[in-house]
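The form predicted on its own is given below as one chain in structure tokens.
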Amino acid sequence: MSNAQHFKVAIIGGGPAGIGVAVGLAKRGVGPVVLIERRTEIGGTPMGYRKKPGGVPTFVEWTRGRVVFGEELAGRLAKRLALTDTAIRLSTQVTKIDPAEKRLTLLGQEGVCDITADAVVLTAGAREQTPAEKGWLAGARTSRVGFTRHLTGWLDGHGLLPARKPVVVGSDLIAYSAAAKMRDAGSDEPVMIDQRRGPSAGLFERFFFRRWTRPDWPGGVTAVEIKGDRYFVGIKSNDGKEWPGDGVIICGELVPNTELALLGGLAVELPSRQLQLARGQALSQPGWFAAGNVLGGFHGAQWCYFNGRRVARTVSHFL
């Protein structure tokens, strides 16, 4: 057996249940803690809806009772993370999990290690189903078809508007977020489709949101189909109608990424993907937690946050 790095308790995940978990073991005393991020920074999805003058603040601080940019929540929990003695491991990806003996086989920039610990906490977040997935939309997976994550990246990381007539598959806060940050780069008003005869949104939601788009919304399309050869060119829908547009922003529906529980064999319901939960959100393996939105649904990332200081006195109680 190798000599694996030993930790009191391992984070997957660095956004804001992670950050949660992190600061809520810190201050109890438990150490050390490692946190395992693939991405760059710390910080999760907030941090690429980056602040911009006239851009669209989608993430509800509470308790601050205000709407604010991502990056400026996220930056802030950052904040309180590096308050703590938590060791960051940075553009390191979980390949592989053996729940029994809770250890971790990284790769990084270092290369292929293990490290293992008394407790591991998983804080992985959700991803947006794909087309396959919802079961309604069809067709070719054509140029100019994304998701939220794309959209992200197109628009706060490169300044690209990646549509002029946008098409959003979705109606929940997600979907008018994304609307929301197409108008405000120039877009023309998007048309937004969904099985469902209302938006799936809240009135509070559309109400905010009406500041920068009032979608055109045909609301009960059953089944559709993404139209186009090499480029998207529309969406048709099974009764004959369509939608002509030069892209398509696939929206909500959060899917758990929970690919490391099921390879490790913890207890994972299948079709949804969710985790099997016990009391205090442990796993179906003694020393295994989670936290955040891997847990399934959609949560704010405030939630998540605090939902991770939760958890971090569950996993003390535990150890």
Second form
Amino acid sequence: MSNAQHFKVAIIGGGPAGIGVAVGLAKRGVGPVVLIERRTEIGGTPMGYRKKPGGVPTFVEWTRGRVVFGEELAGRLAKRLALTDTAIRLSTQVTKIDPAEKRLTLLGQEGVCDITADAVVLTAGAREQTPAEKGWLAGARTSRVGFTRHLTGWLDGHGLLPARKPVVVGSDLIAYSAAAKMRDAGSDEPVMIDQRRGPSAGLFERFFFRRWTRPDWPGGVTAVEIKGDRYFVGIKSNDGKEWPGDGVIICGELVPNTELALLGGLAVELPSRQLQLARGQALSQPGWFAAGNVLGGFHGAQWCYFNGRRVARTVSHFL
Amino acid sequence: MTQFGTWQPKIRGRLFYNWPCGTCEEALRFISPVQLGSKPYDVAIVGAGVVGCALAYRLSMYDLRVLLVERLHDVGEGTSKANSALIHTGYDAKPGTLESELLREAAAYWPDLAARLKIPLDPIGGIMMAVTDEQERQLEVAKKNAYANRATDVSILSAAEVREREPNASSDVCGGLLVPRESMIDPFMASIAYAEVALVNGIDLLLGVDIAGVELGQALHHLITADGHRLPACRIVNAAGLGSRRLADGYGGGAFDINPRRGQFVLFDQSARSLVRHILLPVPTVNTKGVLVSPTIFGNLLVGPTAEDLPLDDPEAAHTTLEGIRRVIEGGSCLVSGLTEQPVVATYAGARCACNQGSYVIRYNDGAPGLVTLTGVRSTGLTASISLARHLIDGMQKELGLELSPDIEALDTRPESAWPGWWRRPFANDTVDARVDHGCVVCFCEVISEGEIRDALDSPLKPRTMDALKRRTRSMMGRCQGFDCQVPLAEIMSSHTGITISQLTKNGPGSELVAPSQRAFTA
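Structure of the form predicted together with its partner chain, please, following the form predicted on its own?
So here's everything in the complex, that chain up top.
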């Protein structure tokens, strides 16, 4: 397509990092900028953690010593975005990238179109590791084996508790907040299963959630199998211990959403799916940058936002 | 231009789910046999795996009353859903056996059949790779075997020729056997397409109905369901796969032993697809065909299976084990280098219905007149399904006095629009213009739109479980395994069908997506 619309900068992903880039670029007077978000609203992952009076404040922002709900935090960031001139494309997915031409193919309600840009910033965030990716979980493929995103979807979206006797796989901040959420909604105290000797959440984080949950911690397991025929009935470790339950939440251990980069031919390390980064969070092709959780690791929304702001500076220097 | 989901044929058959009130639309619920009419069935097929569905499809071309009964909650949900997704040429079958004959016949049918029923098929060809000198000597044997099966298009390749065709082949490779026409296929769509056409042509389909026994009569038998309903049929075909022994016990069928053989598979992400250009097969041993490495029609890379003999009725027959997965990756790495660096998307396991009395055991008038036992259909069942159905119908004409008169209204094709899936990728602007929801992507990994989900829900063989929807659309099958899309998909399914979210299941009643509140737990 020759009539591709051209932008100065295209941002892939409308979470905290993407918003940070857009705000940062607007402060530097760079434009026009387009922000592409595949979901129906701006805000990314924190948006799923709905504000509920009296509820467990999950997806917390630690930086200023205050605790807010994810939705609140994302809403605040979205307001900052609304003050800029950034063009926003919601419910639009980037289906293909051409790194050399800096051309993106978009699919949305208006159909398929191509856009080009002088610089592209990948802020696609991350998702939780699947059981197969973890490599120490095997067994049945039953129902009620879900992720934290499912938990927030069922609980905050529909008032449904996915498990009354839950098993939580993982032990980081996300795992503790998931446990707290379920406990608060009336589940039994969850069992927390991880490969580690001790929980990966810090002492302060665990202390924060003690008000709601003190999960059973059977200590490090080396390998576990999911038991059940069509629905989950429990988890069993390779040394014969069993923990019954009626649902599993697989938490944390994020995998960056780098498939666009990988399939588009940008340098990505496998099997970790980590982007290969140069100085200033630049990717392997000139004009391509990344910010936020897509870099790998596990960062809060606030960190992602400021990381986005920082990348905006690099991008404007590049331009 | 063909529109998505515009196939709204006149459906002459009836589809019912044996589900409790509220778990699906009232019109789809099986309440009593009265819903099926009072006339007895000419043929009742127990088991809607790929073989049962193929038989129903073939029988639907004739003027017959046919019933297809399945214990699970979708067609092809047992053994048929977990296989290596290949259409074989039968070059490696034991010459002179029924299996070899059926495979050869089927291999000739498949290209045309796949085009008519819109089952994605790609004949990329296979290479049997030898990685030791001993295996290289066996290639000659394999070639002779292929010739005996009249697969005369195979040829032996040198190590250099293999490497030229497969740059990522393991450095140990010392020769290969090129097998043209080995094809990859969408394994789920085969059962679905067969059953869909059969349903449109007037066969009745009962899902979620467990057959507890058979009441034998003079000319008329009755299938007794677990709920105590009686379903009258003149002829009964036992195509129950792993359940065929239990069913055969119910009508005094002859002796055979089933020995489930578990196969575990590892599915790699699309980035691994470029590692291979053909289906790479190991040189088989006496016990097993070994671990193969094959691209999938969806652009992933599939490695497997293991072959583990399990006791009958092992509840863990479809469970994966870490040991099994390790062996699969090890086996695959013998053929292809670089496999261990590739990201894994999913692992799965299936149990093949191996029979100690041999493969493809067919017995007519088994135990009583009018009963047909079919068992021992192993991993080649997907390929052979269509010729096996032809073979069974011939046999039933001869042995059971089945009379056939063609049904002039019967369809033998599905239109392009039947499959609201990736069939017509990439998305075209006019499709999105015609219906906006075809531009609303819900499954980001596989790029499946809300419109396609709704079309699938409205298709003749109405999926009402998340797994059934997944097999029709590929949603939730991508690298995130439903992380992003499971909840939105459940919301679409709920709003489209009226089933409340808490009643939605992964694969039928009991497997609700959220734990039922009533369930009492004893820790």
